[in-house]
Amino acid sequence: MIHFILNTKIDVLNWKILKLLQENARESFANIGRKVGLTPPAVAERVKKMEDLGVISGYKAVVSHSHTGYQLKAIITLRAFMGKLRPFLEIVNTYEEVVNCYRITGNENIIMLVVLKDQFHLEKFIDKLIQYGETRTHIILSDVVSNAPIKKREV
């Protein structure tokens, strides 16, 4: 039922606004209005309603890991030892290396996106993790798709 309610609030104009905000969250309501055929106050009202509904959950700057001193980006999975998942979940948000962390299904319990200064930093970070379970590390060579916009689902 919630899915149906939200879809009725995201009309064609709202999808156009969402597309523009996902491309540039700093775009002015006046510029968005010109592109979608609305006045700035009408755009502001629609954006506010989408924020209130949770369709728009925030705005963030995209920061380059390589320009901020982190030479490695990696995906690390963790298969938690018996009784170690909860303690890990309670501490993971204190690890400054972790950019994103998800609980997942399958053989592993956790998948994390991390940024690291170098291979020595990676080794120290893995040493912190191994008390909680078995890890697998995948060094990211390049971004193929990154921060792709969420688009209207065709029915």
Contents of the next structure:
There are 2 protein chains.
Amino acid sequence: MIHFILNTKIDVLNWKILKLLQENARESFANIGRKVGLTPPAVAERVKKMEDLGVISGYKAVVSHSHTGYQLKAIITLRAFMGKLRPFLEIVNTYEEVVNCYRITGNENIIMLVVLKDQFHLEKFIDKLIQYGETRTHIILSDVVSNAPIKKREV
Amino acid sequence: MIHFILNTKIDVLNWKILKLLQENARESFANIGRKVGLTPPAVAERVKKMEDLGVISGYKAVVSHSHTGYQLKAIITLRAFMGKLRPFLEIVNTYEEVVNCYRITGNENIIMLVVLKDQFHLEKFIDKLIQYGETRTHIILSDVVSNAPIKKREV
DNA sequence: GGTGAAAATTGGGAATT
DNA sequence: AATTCCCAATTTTCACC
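Since we've got the form predicted alone here, give me the form predicted in complex with another copy of the chain too.
Everything in the complex follows now, all chains and molecules, and the chain you saw is the first one.
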């Protein structure tokens, strides 16, 4: 299997549409059309094409962690024991605390962003992880940048 | 200033609505209503209220990094030099490479998720950071969990 | 582009607590 | 009394040709 073109060419109009949809995914095609100078069907066609190409992979409501009972956030790194990485990767999807999880290079294998109710919840969660490896926990003090939108980068 | 209720009570119907909107933020109120057993205005009213309360903080199109020219992702931690944390916090919003940035406890002050075109881009970006502190870089090998939806947690 | 179908929105009223 | 829902009508948006 060969990837011919991964970096799809996106013109200035599509970047404008992407900007608007990243700011408000529920914006109507009519409104978007007014702002970028296209008719609603033209916007719909462009959006559809970007969905099909995979440029847009979905639309998500952003739900506040703190308003839904998760007042504590932490970064946890995991250095997996021999033979324990695979089992961890297979189970991590079922942990509702885990919002993001990446495999990384370096001394640790895994880095996670987790949300928790309180420090007791954190303690219980770390207890669940110790069977897979050594963990290191950093409490998040504040969000400086949260899922910043992707913008066109000058080349 | 006193926070009386941060953890808003969310009933089972609103959790269903939140689930659907996290899966597809562009789902119509009519469709949501059919799935949860409400009329469109009732859904709209509940969603509006959750927006006002801050339970829903927005709706975002998810744009693929790899399809927009960012083939490389990395986690970078920063241990800021004396007096350099504040200036960094004020400028980090302008770095388009930075998708997420958190202040954390521990040996490092800052942890970031960044997206990059290639290793040359990474090198240039790290060069921009060295004036603020010591950095440590972990290349992301794969996404195991990506912005998992928030679900109701059993108490 | 233009037309018919579907959805959003608004206002008002009824039922539940 | 406050909240939440439904119904009906208007406006807007969507989708198909």
